[in-house]
Amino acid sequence: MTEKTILRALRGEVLPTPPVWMMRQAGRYLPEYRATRAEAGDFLSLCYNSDLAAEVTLQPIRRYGFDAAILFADILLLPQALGVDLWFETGEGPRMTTVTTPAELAALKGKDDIHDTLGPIYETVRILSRELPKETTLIGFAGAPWTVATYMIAGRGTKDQGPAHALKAADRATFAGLIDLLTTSTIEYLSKQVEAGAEVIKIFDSWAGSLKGQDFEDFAVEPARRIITELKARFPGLPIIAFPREAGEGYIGFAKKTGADCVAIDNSVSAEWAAANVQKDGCVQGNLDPRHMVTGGQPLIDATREVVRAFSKGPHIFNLGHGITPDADPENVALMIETIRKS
């Protein structure tokens, strides 16, 4: 049997046509997703209903034939499993009880106590490993400790991650303790996903770009290195993608520092820059601007071809520079894929 294209790219192979998947490919831009979410009742109910979560994961594979499916879940399920209260406000996003004091940190569960809550997620992975087409790679994921911590400290998403930076400055011990708990818990969470059938792991550090200088090394690089090192010790050969979004110059050398097999690139840097500075160390994933999924047309075709061309001399997985947005046109996704496979 021919090895899956994404696994070949992650191993460093340069392919004539890059494999493609898309962040948030199971999502609100698809009418079939909206119907399934309505059936589930709300977002968290959808995440924890293994059959329905598997269904929405499979929907974009059926529609588009992506080379990979990514588990449908959310990065904030882990803090919920650690004991914080989590809910979603309509139109405003996630809300959670905060962790900002030594007592609140001490009240959280340990890394080995998360699996009862997260059991349905592992069942979703098992279903997908059975149901996906044999040529489609199954990606599991988690949020990186820093990004997850920013939500736990603020109780919500924030534009500048100010509450997390403030706690880091005011009470370094509590902040570092939370990062450590998230690091060790993420290792256990991702290990269970691999045991259930995930073939690739992706670590999303959506707010890595707000860490500067030594803080970037301490709280973006080092937790990723610990997670990747331990996962690879447990599962030799496991491919891992790291996404330190908006890291800028921090993308350079990130793969070597952390052991990641691939670095995902956002669209705040150009494909040409990433090819010159990041791809020399291995596979790069990215980085079409998600706005093209809304606007479409010839600019989408041209931009897609440019990304393919820029990364054509090294291992590359085509993706967006961030998640597809709810206002995207499904027809534009089909056009992007057609353009990639004809380039």
Ligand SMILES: Cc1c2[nH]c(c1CCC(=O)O)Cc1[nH]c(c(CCC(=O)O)c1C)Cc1[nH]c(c(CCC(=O)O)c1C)Cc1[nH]c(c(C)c1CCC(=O)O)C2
Contents of the next structure:
Amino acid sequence: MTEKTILRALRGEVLPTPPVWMMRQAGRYLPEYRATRAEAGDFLSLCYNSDLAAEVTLQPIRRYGFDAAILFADILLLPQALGVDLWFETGEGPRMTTVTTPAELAALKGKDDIHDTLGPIYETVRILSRELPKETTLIGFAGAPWTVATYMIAGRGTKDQGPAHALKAADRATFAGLIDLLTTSTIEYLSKQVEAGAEVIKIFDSWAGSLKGQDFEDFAVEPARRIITELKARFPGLPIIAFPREAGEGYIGFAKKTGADCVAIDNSVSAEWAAANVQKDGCVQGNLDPRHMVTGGQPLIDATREVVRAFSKGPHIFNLGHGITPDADPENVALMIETIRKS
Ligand SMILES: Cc1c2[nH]c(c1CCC(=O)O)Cc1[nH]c(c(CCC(=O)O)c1C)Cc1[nH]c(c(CCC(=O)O)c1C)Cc1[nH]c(c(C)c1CCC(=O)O)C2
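Form predicted on its own done; form predicted together with the ligand now:
Next comes the full complex, this chain leading.
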């Protein structure tokens, strides 16, 4: 069997047509996702129901034939496994009990005590590795320590990650201790996903862009480097995608510094810029603006062709610059894929 297209791109091969998948491809824009989510009851129940989580992971593969499936779960399941209470407020997003003091940090579980909670997630991976079409790559993931910490410190999503920056300034030891616990437990979490059948790992650092200067090196680059180095020691050849979203100039050299095989690019930089500055070091993933999945038409076709063209001289995995939104039209996804595969 020839190697799967995504794995070939991750090893640096330049393919005539880039392989494609989409962040949040299993999500609320799909009627079949909404039906399965209703059957599960709510989002977290869906994440922990291995059969239904595998089902929603497979839905966009059946509908569109994407080259990769991403495990259906969430970056906030790890803090839950470490002992925080997590819930989702309808229409608002995640809420959790906060960790901001030495005592609250000390009360969290250890890195080896997360697997009872996360067992159903590993089972979802096992089901998927049996049921996915043979040409489809299975991607496992976790949040990066900084991004996960921003939610744990604030107890919710924040626009500027203010509470996490404040703790970093006021109590460096507690902040650094939380980052360290998240780094070591993420290594254990991702290792179990790989043992269960994940072929590629992606690390989501959605708020990397708010770390500046030395903070970016210490809390975006260094934790990613530690996670990637240890995973590659345990699983030689495992391909890893890093997503330091909105890192700007921080994208330059990120793959070299961390050992990532691929860097995912958001919409704050142009494909042209990323091709010149990031793709010169290896594979990149991205970066069609997800708004096109809502608006469609000729602008979608033109923008898709432009992303394909800009990255055509190096290894590239086509994706959006961020997750597809609930108001997207499923027809536009089909049009994007058709445009990629014809160009
Ligand atoms: C910050 C973050 C979270 N989760 C995630 C991130 C990092 C990437 C990013 O920036 O989007 C990552 C994530 N979340 C989800 C996945 C599964 C894989 C995928 O489809 O890409 C992944 C990789 C499912 C999800 N995670 C969530 C949904 C929507 C849940 C629903 O059905 O109501 C899905 C499909 C909920 C979630 N989960 C989170 C938030 C802030 C929200 C609410 C916002 C929203 O509603 O979109 C935390």
